[in-house]
Structure formats: structure tokens, C-alpha cells
Amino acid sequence: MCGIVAYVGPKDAAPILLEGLQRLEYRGYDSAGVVISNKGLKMRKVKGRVADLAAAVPARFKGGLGIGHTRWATHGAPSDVNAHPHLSTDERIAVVHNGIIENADELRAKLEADGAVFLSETDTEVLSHLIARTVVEADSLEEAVRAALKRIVGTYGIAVIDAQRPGEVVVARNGSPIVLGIGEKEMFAASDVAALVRYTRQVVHLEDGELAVLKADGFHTFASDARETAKEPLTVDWDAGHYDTGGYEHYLLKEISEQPETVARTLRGRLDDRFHIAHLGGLNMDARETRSFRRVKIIGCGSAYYSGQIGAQLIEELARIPADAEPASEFRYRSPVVEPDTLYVAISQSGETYDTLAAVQELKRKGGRVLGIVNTVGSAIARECDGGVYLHAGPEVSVASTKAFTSTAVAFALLALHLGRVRDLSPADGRRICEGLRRLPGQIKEILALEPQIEELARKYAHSPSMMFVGRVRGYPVAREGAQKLKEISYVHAEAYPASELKHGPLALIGPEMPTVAIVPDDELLDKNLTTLGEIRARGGRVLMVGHRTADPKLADDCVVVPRNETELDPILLSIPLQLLAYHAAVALERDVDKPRNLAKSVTVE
């Protein structure tokens, strides 16, 4: 989940690399480094942020070829030495790497026995020594890289330069993304298009097992057996402006505030007023095939998984098809039974989440029909799936997902509406859901207007040592996502439980020092939820209720009242106040909101 940037062309590489790394810092930010090729390799790398690296790069750091990296540690603690790039002993080869080399210890022992001197604790340094040993006898750098990679077990996205071949960069991918950017007599590569959009919007995505050689006048791609591969460039819709904070203090607040527009984009052109159905042409399924599925299985990680739980509830309620969600990281390892009448749905904002991608590949290998719900056009999961839905939420830079989570839940509402209307959902209910979906952007604006109230509540509860989040049925995944947001950006410990499960154990934790955030929609379970609040208050627990009405002061200390939509769609709106609560709690505690400790945005390793 590290950031990689490479450049070859007529300009000075260092400013381009540094700006690209700054745009990729959400992918890893414990250390950073660059190497420039100019009569040898010149390297600077530091423990810390990209700003620290920029301060360490001298003005004389000139050259038209270079690679850069921002790291999220997997091998070795953050340090200057463990930062990428890594050089071979003779300082001829430089490598940056995203991924994990599983046989690194074995290779390291062999290389040390052959005289290689290792400076770092990383697995990546193995690559620099392997390539240095093969490049002497190879006809080209690409041949040396291919030979080295044949000895590697694991995942990688890499960029390699050779001091003796100053006009080219070799990149390769296996499980970790690499994107090529095509400029005017210059070429770029990166682990994310965010690093490229200021310079070009023409990109090429490498597939697993592919390599590429970049020169200023173009590129060529090939497979691990040296066979040439043909690639067609894509035009990305995002530009550099999408990656600015837009005047907000943090990307996270900007992305929370964008949700009326991002939800509208997810809905645009997809609601049919004649038949009250959702048009999802990207599913690549006709009505007969759609009716053939008897079960829906949803897989994702983190917030994507919680949005999948909301999606499963929507599909069961609207389409009356059994549905459930499971963490992709568990699904891929438990040897799942893949049934021909089950529709599988994979969720990922980046489209590169490694556990989800590996699960999709396993499903495809076993003949499963897989749809993707992703935000990034042309991403690996989007390419692997049989069809799917793009969110069109725009790039999400903050590590904590907000607008992508909401747009994913909306995409599931569209999918559930589509499946339901093809099956047994009545036109009247289809119209009701369509109208409810159209109301969402305006209602999200109403909730965002409550920010001053929620900020005050966040300051009130932020210093609690721990918090409990509870909800029933539709409210439970909302509670899980709320707890996730709070813990990942404020570092306040938070637990989420079904409200009905409190009395089966967790109620022992309740007391004045453990506030509870209760998700209480005005639905058929309202009385049950109010009973739960009474149980908490009877034990001295403080309650912050998020729902559709103000609670009796005997049942809740504080309330956030959100507008009602259709019962099935209410979880989407109930999630928004919890995003603001987590954000303002983090600000009150002076946390690094966009770059929480120990986390990175796009998890491309196991």
C-alpha cells in the first residue's frame, strides 16, 4: 500500500517525483525517498513525511530520470535506512517496491552467502541485489528484471532503474497496482493515477504478471515470458483539482461535505420513471439470467464490508433473495463453496484491495459470476469482474472512507431495486424506492447543516476512554461503520454490537465512563430500541441517540435527529452524522485526521 512514482523525460525529475509522492501520501507516510539518475544514482530518503523529504532534497538534485516512494511499513520499523529506494551494493541498481516478498528470508541468506551486503531490514532490498547480479550478464535491464522476478514468491509493484542505462525505467506488477502515464515525449508510472493527472490523463494499467519499459519517447509492455502484450490507453475522468482540499481544513471534511453531489452522481441516469427500475447496463446480465440467481454473496474489507452488510439487507428486503456479506480476507481462505446460482458482489473503493482482488480471482477460477462495485475506472477488480457498477464518487484521498461508503450503499440500493423489479417487487414499491433515492442528496444536505451541533457533541464525548455503538437489523451495520470511523481517526476505542446482544455479555461494560451511540430509526423496531436505551440508562450509561425523533430525556442524554426517507434507505442517512462525529472527535483530540497512524488508504498487501 506504498506509493510509487517514476519519470523519464526532458524535465527535472525531482519536482515531479516529489509532487507525485505528495499526492500518494495517503497510501503510506512513515518514510519517503527518491533516486535520480545523472552520471550515477543520487538518492535522498528520510523517515517521516514527504515534506521532510522535500526539505532534504538539494537544489542541485538534477536529472531527467528517477523513481520515488512513500512507505507504509511491512518489513522493518520506519527509519532512514528502511525507507525506499534500495540500492544494490555497487549502487548501480535502484528499486522501489509495493507488496510483500514471501521468500525474502531465504533469498537474503543465499545472497549474503554470495557476498551481498544488506543495509536494511526490508524484503525489498533482496530485489536490488538479485537484479544487480543478473544485469551484468543480461542483454537489457528488462531481461535482468524478468530473471530476478522468476525467483520471487509474493506480491509486487516495482520500478527499477540502472545507473548504466540512464534513459529507461522498468516497472512490473503482480498483485500491487502499476499505472503508466503517457505524456508528450515523456513517460510516467505510479501506483495510483493521483500522481499522474497533473501531467496526463492518458493511462495504461498493467495486469498481473506484466512488465513495461518506459523511455521518453514511449513504452512497451510484455509478459514474464518476454512475449509482447498490446495495451490500449484509457482516458481518466479525474484531474488535479479533484485532489485539492478545496479550502477545507482536511480532505476528510471535504469528502463528507461532497456527499450530496457524489450521491447524485451515483444515481445520475440510472433511475427509470416508466418502469420504476434501476438501469445498470454495466451488470452485463439480461432479465433471464438475473432471475436465475437464488442467493447473493457480498465480499469486501473494512468500510466496504459494512456497506455490503447494508447492501445484503437491501437485497433481501427489496428483491427477496437471501443475501449476506463477509470479509473478503476471510472468504478467500476458507475454501468457500461456489454455487452456480449465487451472484457474488465484490466491493472496493480503489479497485485494488488485495484481499478482495484475490477473492475475486478465486471465485472466477471456480466459475463464479462476480460483479464489482468500485470507484476507480479501469482498476484491477473492475477488470477482473464480469460486470458491475462504478460509483463515480470522485477520488477519495483521506484514509477513512466516507463518500465512497455512502455511494456504495446507494449503489446497493440501485442493485436491489434492479433485482427486485426483475423479480417480484411491485411497481408501486419500485416508485417509492426511486422517489426515496432522489430525495437522498437533499436530505444529506440537511444533515450536513447539523454540523455545529454534532461538533459540540463530539467535543463532549471525545475524551471518553471507550464508546459503544449499537443498532438493530438495519441499524447494526450503521453502528459498525460508526465505531470503525471513530476508532480509526480519533483512536478512541469503540465497539459495535447488535442492540439485542447487549444483555448477552457486553452490558457488563456499560457505566458512566462508557457512552453509547444508539442508532434508533423510526421503524418497526422502535419500541425494542427504546427498551435497550432504558437498559443502558438503568446502569448509569450515557446515551447519544441518532434517529428520527427526539428521545425522552430519561432514555437519552443527547439526540441527533435526521430526516426520514423510506425505511429501507434510512441506514444511508443515519451513517452521515457518525462521520461528522468521528471527524470532530479526531479534531478535538488533535489527531492527524487524513493520515491516521498505522493505516493506509489502499491496502494492496495481505
Given for the second form:
Amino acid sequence: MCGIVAYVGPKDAAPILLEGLQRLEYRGYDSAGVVISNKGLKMRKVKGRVADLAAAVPARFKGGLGIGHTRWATHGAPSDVNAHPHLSTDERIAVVHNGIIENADELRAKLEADGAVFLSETDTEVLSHLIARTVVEADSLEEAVRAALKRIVGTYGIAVIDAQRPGEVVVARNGSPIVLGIGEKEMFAASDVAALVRYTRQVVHLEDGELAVLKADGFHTFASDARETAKEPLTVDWDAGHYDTGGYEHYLLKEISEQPETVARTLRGRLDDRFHIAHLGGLNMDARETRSFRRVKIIGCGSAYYSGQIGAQLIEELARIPADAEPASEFRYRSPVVEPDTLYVAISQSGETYDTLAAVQELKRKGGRVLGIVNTVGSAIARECDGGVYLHAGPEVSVASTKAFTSTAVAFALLALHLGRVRDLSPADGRRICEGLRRLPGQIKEILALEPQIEELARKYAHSPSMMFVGRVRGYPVAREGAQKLKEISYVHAEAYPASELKHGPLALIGPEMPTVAIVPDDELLDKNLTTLGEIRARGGRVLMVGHRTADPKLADDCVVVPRNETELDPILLSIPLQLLAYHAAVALERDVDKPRNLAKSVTVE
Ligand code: AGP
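Mind pulling up the form predicted together with 2-deoxy-2-amino glucitol-6-phosphate next to the form predicted on its own we just looked at?
Every component of the complex follows; first up is the chain already shown.
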């Protein structure tokens, strides 16, 4: 949430910062700004997108040191003045910040009483004034930043420059990621490697509490007690091409279309034909320990939580271990009872979602065993967990999650197979699931080929004021995710209900104005689902059925038919038409598909 870029080196910083901000725009996109240091600080910031900022930055903004920011507002509405960077009153210090300063009001009152003039409503501005006060007496910018941070309660990823020290940037992290990029006689920093990969693939992740000083010829990192820390650079797997739209009109369509390959990557090297098990070396558990769990508790937020519901179902069916999923944002606040024989699984595409990270930390504090199912290698949640499964789905840029969702469901199928085969899942059933998993990439391709039909259906239904999504048992999380995708990117109101619950209340909503998307796989609940469709039709409701067969026209107006796989794996394939439906509805309604209003990709605030 929010993007930070910093540069120090021989080149002009402005174009590098603007390019980096464009790559980070998915993290926040209501306002943006840059500051360049060259005989004083030169700043431009605008309400709007990075393209608006690029148009506003004058050519005379030359200089090899600068910081930039793209914002998702928390304190103060999106506006030019609330955009980052923020300067001290004497315009010596400039700061960009991600995160939330919880004691900002108290600090602001003290600083104002001491003569600081605040221009914005942001919490961040206290930092520029605090650092300006300490820098006068400090021996270094680093010392001044450290002193200011000691007075801060809250989370931050920051980059700071001092007009009087034109060759260095100081960055620090506590709860919001900062990554350093190592170039040839130049250094970069950013809140996400996406901003760096065009220039370097050698990176260093800062830990919480760490601070770094960057100069053109290198960097030094320090722990919160000022001790120097030793960091090994990592090589990032992805290059700039992975962050492009690759010829698609939107990142979202690109990411939906990538699913045959991303699912194949999640499976690669993990299926064993001899024992029909899944190899998941990252779990760091032997068979005895794996057998010892009596319960599985899954946590995640938003779509990650819905994929966790699919996961819980898979684990119960294949491993016969009681399992359930809960939003991480709720879990962490209800003082959960943490049990030694429960396996906790945290899910996150970004690996940064604050609520999920805080829930993992709460679990660890209480001695819980936590696995992570995470896409971003080396991210905070991945590092916090005891072990886990990486998705290897590649960078997901569009705010709406698609390929990470299906890869997470596939990772859960692998985990369920693994847990099942050390328990009572028979070799024959293990083999059946392995074979089913292997069929998925090809079957996803078949579903993607239905895009023209789904596009037409999306145009037909997109103008409905509201839509109902229903499914039973395995189909229910699919319905929830389908409704989430539709609301998130098309802004069409959508509700998801278990089909079995419809007649206990929401059936009152059904009529010609509220079409229903019904998830109807050919499983043991088929007849019950068809009865529900009859009840909807009897009330004048229109039905779009997504399942394995074409329904009687008396029961459904439209049908999308997906290939059959093993029943347990149905949710993975059934989710994909709903992604295309939401995408084409958003396009038909001319929405900003990749950057829906009010949202951002990684939610790093509470
Ligand atoms: C998905 O479309 C959403 N943008 C959102 O619900 C997302 O899944 C959620 O914020 C969790 O993100 P994470 O997977 O990066 O933790």
C-alpha cells in the first residue's frame, strides 16, 4: 500500500523515480510526488496518477539524488498538499512514508507548539519536522532519523534525504517493506522489487527495525541499536518483462490468461508418481510431525481467505482432519486459543498484508506452528512462518487477485494430498488426485477458450443493479470469490450465499432485477442445486449457471460449461469463468480494471 522509490547515483534521478513509481502504482494511486536534491530540494506532487506527475515534473529537475511516492490515502483526502514527499519547514528534510504513525496527533501538537508549520493533514509530516529538529545536532542523517523514529509509534517504510547531504538517502523499515537495489555505482530503494528490476536484480530486504544508508558507491545497514548488520544480496527471479502487460489490454486479463502456466508452476516437481504424494520440502516437517496435527486453521484476507475456504474443504475431504478458514483480520483480534496440535496456515499473495502478518506474529507469540502459502518469495509473512509452500505464480500486478487465487487452491490440494497420504488417503485416491492436478493446466486452457461466450454474458448481466452468487459446500467459496471479483472491479453490488441458505432470507431479494450466478458442479449435491434453481426461477429470477452440464432452459437462462476433473478439485476450475465474467463486466462498464477505486494491491495498514 503506497509505493516508495529512491535513487542515488550518477544519472538523473527524476526519470528513474517516475518509471519506478509507474511500476508501483498498483500499490496506491490517488496522488504522487517526487523530490530531487540539487542545490536545495525541488519538489512536485499532484493529486492523480503517476502520469499526471510525470507531466508536471519540469525538465530542469536535474540531479542524481531523489525520492518519490505514490499514495493510497489514510490520513487526509487525496490532494496535492497531502501527497508525499513532505518537507520540513526550512525545506531541508524530505520524507516519503508508507504505514501509519499512531501518535501523530500528539507529536504534531508538540511540534506546532515548537514552531513547526504543518501544511498537510498527513501523519507523515511529523517525521520531516522531527528529523529537521534532530539533524541540526546530529553527526549524521542516519543518527537524526534514528532519533526521530524512537519517538514514533506505528508502522513505517521511509526514505529520507537532507538538502545539506546531497550524496545519501536514509531508508528504514518497521512493518512496511523496503528493498535495496544494488547497481553499478548507483543505489536504489523501493517498497517493492517491481520498481527495481529494470535496473538491477541484486536486492537486499530490510528487516523490521533496520535502517540503511545508501550512497552511489554502496550501502550500510544497521539494527535499531545502531549496530551494523551484514546482509547478503539476493538475485530476483523476475525481470522487467514480468511486470509488463505483455500485449494484453489489462494486467488482469494477462494474469487470468497466464493460469495454465502459473498452475503448472505451482505443481512443478511436487507430484510423486511412485507413492502418489506431494513433495513439499518447504514444510520443514517429518511424517511423524505431519501426522500429529488434529486440526487445521487457515487464515488470510479477502480472496486469500476465500481460497482458504477451498483449502479447508480439500483438507477435510482428502486428509479427514477438521479444518476451517477465518479472516486473519478478525482472528487476530479475538484473542484466539492457540493449540499445540493445530496446524495454522497463513495465505497471502503479497506476503505483506498487515492483518495476516500480525495474526501470524500473534500465533508465533503463543507458540503456534504456522505454515505460509505465499506468492512473494522472501516477503514478511513468508519469513515469519515456520515453513510453507511458495506459489511461484509470478508477480501479480492487477489489484484483483486471480492467478494467485487458483495457485493457492492448487497449493492447498498439494498440502491436503500430503496430509492425507501420511494418514488414511489410499494410494488409489492419491493417484486419482495427482492425475487430476496434472489435468488442470490443459483444462484451464479449455475454459479460457470460452472467453467470447463469457464476454457476451458479461455484457448481458453487467448492467444489473445487483447480482446473487450461490453455491453449496465446495461451490460456496467459489461463489464468494465470484461476487468479490465482480464488486471489486465492476462496482456492481453482489452477494454470495450458500445455495442452501437462500430460502432462509435472501430469496426475498430475488426477482427479474437480481440475476443469480449459480455454481452447479456435477457432484452429489447436483439435485439439491437444481431444486434451488427452480425456486429462483419460480420467483422470476434470471439464472446464469456455471457447472458441468447445460441445464434445462426452465432452470437456467444461460450456462457456462467447464471440463470435469476430480470432484474435490472442481472449485479451481469453476472459479475461472467467474474471473472472466467480472473482467468483461468491468470492461463493459468502462471501469479502471487494474486500479479499482478506493483499493490498492497490498493492504499494509490495519
Ligand atoms: C483480491 O482480489 C483482493 N484485492 C484482496 O481481497 C486480497 O486478496 C487481500 O487483500 C489479500 O491480499 P494478499 O493475498 O496479498 O494477502
